[in-house]
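Consider the single chain below, provided in structure tokens and representing the form predicted alone.
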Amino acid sequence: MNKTIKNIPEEKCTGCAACYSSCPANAITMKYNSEGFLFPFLDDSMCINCGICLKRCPEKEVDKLLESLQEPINCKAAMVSDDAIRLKSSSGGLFSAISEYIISQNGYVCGAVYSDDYRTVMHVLSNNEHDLIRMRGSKYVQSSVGDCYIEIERVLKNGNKVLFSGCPCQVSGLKSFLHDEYENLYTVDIVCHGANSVFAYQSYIDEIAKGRQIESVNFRDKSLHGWSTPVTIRYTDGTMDDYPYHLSKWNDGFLNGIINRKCCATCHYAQKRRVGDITLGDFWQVQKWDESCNDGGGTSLVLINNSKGLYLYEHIVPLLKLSKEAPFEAAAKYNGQLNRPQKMAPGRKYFFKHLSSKGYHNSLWYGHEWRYDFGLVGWWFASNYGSVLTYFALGKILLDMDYLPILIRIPKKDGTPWEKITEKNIEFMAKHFYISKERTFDKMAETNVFCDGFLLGSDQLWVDWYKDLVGHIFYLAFADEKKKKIAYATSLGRSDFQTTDREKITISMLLRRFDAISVRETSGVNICKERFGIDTLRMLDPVFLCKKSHYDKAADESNLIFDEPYVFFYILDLTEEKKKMVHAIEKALMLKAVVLLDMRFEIIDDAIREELNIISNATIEDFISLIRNSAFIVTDSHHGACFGLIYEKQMITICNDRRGATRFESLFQLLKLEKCLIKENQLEQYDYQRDYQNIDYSEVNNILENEKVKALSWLKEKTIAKHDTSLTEEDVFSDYVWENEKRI
């Protein structure tokens, strides 16, 4: 049995280090992981599983921890007299005032202080007053504690006084590493905002220094802005620069949880309860509750937490020029981490994604969801369930990726509006999609601003006819050659492609400005080839490549309720003769029938919709919970029958002529199936008991795992490659087609 500290979840990790310090193998070690925070790696060969580092970790036990925790027994607005000591503190000077205190007793203190290149912070112990400059002031990034717990149990143990002052989760790191009670302990906890990743923060002063060096970073200069929360960094060629709280990106970024560790959004300290003997903090808007406490120079929050904090407080207040008791309420109005901690930004990963690549302030706009890394292009928005579940799985999967897409609206070329019936699947999308605004044809290259790249999903694309429809659109020919382009299973919809030799050569330079392509139909690897002298893949339909999590999800919003077990028809074109199926089926299973039909299929007669038991208005989730909870499948729909298998359900599949049977068939030829497929013609001599073809999904699954693996791979591949930016004879000849249609 493992009893070390893997078994706390990454997203629960406080990085304090109990769990390092604690270790008798010295089998921990603390490093930055890939989003720049520090997480304890333990090195299994030097391991021996005595379990002490799952023992020290605050987060083994939350409830004791939780326990623990001391409500504050007074409240204070408070300055030091030093005005120059307020002046290069944070807010009130109360830490330096209690600091000085405890070297004069011969005792240490422990902070926070930057690295000489001010690139990293750290935790030092010294009983000496040039440290507690280094200390005094906000860091706004997470310090490593390194061997300070270690050095604090022995001056403890040797009878020193020692000052602790750290985030919350620092401060509970430390009492879990002593375990026992020490008297002269004393510890201070921030009122934390979030601890920020060292990357981040690296890569901002980095982009703002531009090659000089560093002299000094300070996020609370007064000299400047009073109090505040500016960010000035100077230099030692005598030049700085300076950004007031309402410039500063740094802040942007910290106070939008979009830099903070994964932990402080579930942080257990973020409330009035405390840690620490004593708490430290600003008292931002205190004027609002009494004006004599704010001369614009900072005024300290004080919590004293027991007696220990009160022990502290009263030997430092004949430093005081303020010392007023105030309401909790007052200091807690603003200061939201006494409430509760800081959300998670939901473009959090995005920002880290792109952080090494393009930079602290490049990857802002991704994580404010403000930039996209690919525009999806397709009918993502058409009315039939297929279509814009094609897109709801390629979304799903890019976000899964960690890609931040969003669904580019599509224009017709004259300007009239699309179907009713889309603006619901619009609707559906945008519930897990960002979704562009509406743009008139000439205006789509816009996209080319908030748009890192574009794909094309899958789902009859590539069809001729299109042009008088939307142009080039689906070539991508607004987009231009900065920008990456993939096609994934992109489907032509029929098993040739019929247009005129200058389509043929149009269509065939578009192509060439992708990435990469693949197709998702055997017959387009074909076409691709043989009409426009491209080279493909075939890949599997994006629908299969989507967690079933996602859909089930979906499927939970459906209201459709069913008290029986029901065999469920999904017909897109309604024939004579499938009809008849309906009865057949219900009568050779003994199934009440569920029928629904295509999107835009009106059923005029009542009695026919009564007869047949028609659904009329499903919801996208109506039409995935139907086939998750029925007994048996009937369809004539390509993705009908993609949901089935994904649902692993006995079924009859249709092959749809009118629809394309080149789809049907390079799927179940792929998986084996080609007996389990019914062509149109012989729906009147079928029958049940004699002609019914079971589904064996051991083999199904095999052959569909394995091109699940393939795809993602490809995909993610793709994705990842560099893009040439380049300006080729391929895009200029897309600028001339693109500036052609839109003067069409």
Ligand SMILES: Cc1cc2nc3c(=O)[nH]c(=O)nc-3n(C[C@H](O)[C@H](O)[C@H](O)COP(=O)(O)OP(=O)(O)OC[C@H]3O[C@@H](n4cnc5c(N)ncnc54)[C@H](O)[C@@H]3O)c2cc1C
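Positions refer to the first chain, counted from 1. Since we're looking at a predicted model, the values are computed, not measured. Compared with the form predicted in complex with the ligand:
The rigid segments shift between these two forms, and of the options 154, 399, 697, 369 the one at their hinge is 369.
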Given for the second form:
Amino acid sequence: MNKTIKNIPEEKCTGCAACYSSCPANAITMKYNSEGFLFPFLDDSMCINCGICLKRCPEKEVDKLLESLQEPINCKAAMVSDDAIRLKSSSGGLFSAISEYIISQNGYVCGAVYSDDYRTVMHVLSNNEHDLIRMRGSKYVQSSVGDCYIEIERVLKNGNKVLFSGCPCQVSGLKSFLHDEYENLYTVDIVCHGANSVFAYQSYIDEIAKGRQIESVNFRDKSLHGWSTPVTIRYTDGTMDDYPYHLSKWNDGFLNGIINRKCCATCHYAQKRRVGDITLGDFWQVQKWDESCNDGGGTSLVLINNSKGLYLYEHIVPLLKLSKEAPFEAAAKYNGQLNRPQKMAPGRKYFFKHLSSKGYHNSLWYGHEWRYDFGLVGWWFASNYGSVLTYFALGKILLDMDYLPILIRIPKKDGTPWEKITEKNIEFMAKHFYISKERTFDKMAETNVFCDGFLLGSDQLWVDWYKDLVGHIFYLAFADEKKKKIAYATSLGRSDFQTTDREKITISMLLRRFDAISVRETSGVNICKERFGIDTLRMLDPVFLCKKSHYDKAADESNLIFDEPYVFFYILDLTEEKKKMVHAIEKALMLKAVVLLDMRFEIIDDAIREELNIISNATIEDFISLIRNSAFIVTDSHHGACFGLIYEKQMITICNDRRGATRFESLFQLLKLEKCLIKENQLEQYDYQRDYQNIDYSEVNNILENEKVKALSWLKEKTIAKHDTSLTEEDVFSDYVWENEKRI
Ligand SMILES: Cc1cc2nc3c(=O)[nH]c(=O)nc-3n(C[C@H](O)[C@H](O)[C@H](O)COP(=O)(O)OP(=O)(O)OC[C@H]3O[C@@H](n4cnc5c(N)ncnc54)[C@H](O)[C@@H]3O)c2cc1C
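Now show me the form predicted in complex with the ligand, since the one above was the form predicted alone.
Then the entire complex follows, led off by the chain already shown.
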């Protein structure tokens, strides 16, 4: 059995280094992960599986850890008398008072300092006054404790007093490492808003410094802004950058949970009960409790948590000009971290995904989810269950690939609104994705400002007559040259594309700007080649690529419940033959019919509605639920068939000529299910007992799985690939275009 630190999941590890410090085989090293946080890395070849690393991990037994936290016995508002020290301290300067006392007792202090080049923060153990000055002031970057715990143990065993001051998880790590109680150890835990990434910090200062050599970094410069949290960076050439609290982009990432370590979002110590003997923090808004406790120069919040804490505090009282007992609630009211941990920003992962390539300031946009990897373009709002679901699928696929998509609203060229019914689809999509605001046709290029690239979806987008409706939006004409452009399984819907030669040239030029194009039907591959001179690949409809669990989750939201098994008819174009079929299939299968029509098509006649058991106003969630819970399906819809296949239903599929037969034929040929597809003109003669063909899902699923793997790897490859912005005019106006233009 593995008894090592590997048992602790990444999101729980605080990086306290208790495991590293306690390993008797030196098998653990602390290394930065890709986000810039230190984690233990275990060398298996050196590990003796003794289990000590795991035993010393404070996260191993959280219940025990929580039990060991102490309820404060006293709460104070305090300030040191020496204003020069307070000016250099973050709050009321209490740390300096306590550490001076320990040094005066021949003791040692361990606290956080910047490295000489200001690129990292680390704990040092020292008994000299110069280092105390370096320890003074909050550095809002996670510090590395290095070998401090080991050195502290040595000094404690020599009988010297030691003061350890750091984040609560570091105090906890030290205590866990030492295991034994030491009378001569004193601990200060600070109220902590979160430990920030070193890589984020390095990128942040590099972007501001722009090559200048840093002389100092200060996250609490009182000399310019009083008691607040500004950032000032001074340089050896005498220049300075200064960001007050509200303009500090570091605060933006820090206080919004974008750049904190993952475990900070579930921090056990962000509460009233404390791990250190004394807790220090800012007594924010102290004036609301007692005006006399605020002079604008910083007031410390002090929580005295046990007898050791009381001993320390009593010995520094002579160094204080303010020491006033305060209700804990007055401090906790304006100090979130005494109540609960900082929430992790949902966009945190996008910040770190972009940090190394785009740098701190740009990555913040992704962290806030104000900038997107891809703008999704297409009929994601159309009054059609299948259309909406292809974009739902594509959006979920992108999210599962750790991309952040935004759905781009499409305006009509003539400025008139889309049908009212589309609003409920927009509402559905808004539950799952970001949606851009409405823009007029001429403002579409604004979307380049917040999208890194554009992904054109599936379903029918390249249809000849759409030009009058939406111009060249579905050819991404509004997208900037610098933006990545991908078409995934885009459908042309029909088996031909009739247009003028000039329009063909325009389309050809626009398609040449794409980084990659795949289409949904084999006929589409041919049209793209013959009409536009573009090579494309056929790819599976995105609804097959999306994890079924996403559909299930949506379907669980449906309120439609049927007590009896039913045969589900999803009929886009209701004809007399199809009406007859409803009754015939009901009879043959001895199942009640539940009928859903085209979203746009409301049956007015109550008699027909009743006769066929037609469902009204079904939502997208209802649609998936109706398919999932059905015993059998009959459909003349391509996506009705797709979802039947996804839920492995037995079904009758009617090849709907009116909507374009090619998409049915392409899919059913691919899945070797041609025999299961009925032509509209065969409906009248259709006899279930004689003509019905069962679907063998073992073979279908094999083909789908292969196609899915192929499609996902294509999408991955094309989305990762670097975008080529070097497209010249000659590339766009290729031979094909010129040859065709000559014919005009
Ligand atoms: C990352 C971080 C988040 C904080 N969040 C809050 C908060 O939400 N609310 C609040 O009231 N107070 C917070 N504080 C504490 C506050 O900023 C002051 O550190 C505290 O009030 C002590 O101030 P002081 O005037 O007594 O002494 P100072 O001289 O300002 O305190 C310096 C002490 O802080 C320690 N320290 C500095 N940087 C680090 C670091 N990166 N890691 C570990 N220890 C460090 C030093 O070791 C030293 O002991 C935070 C501090 C840090 C470092």
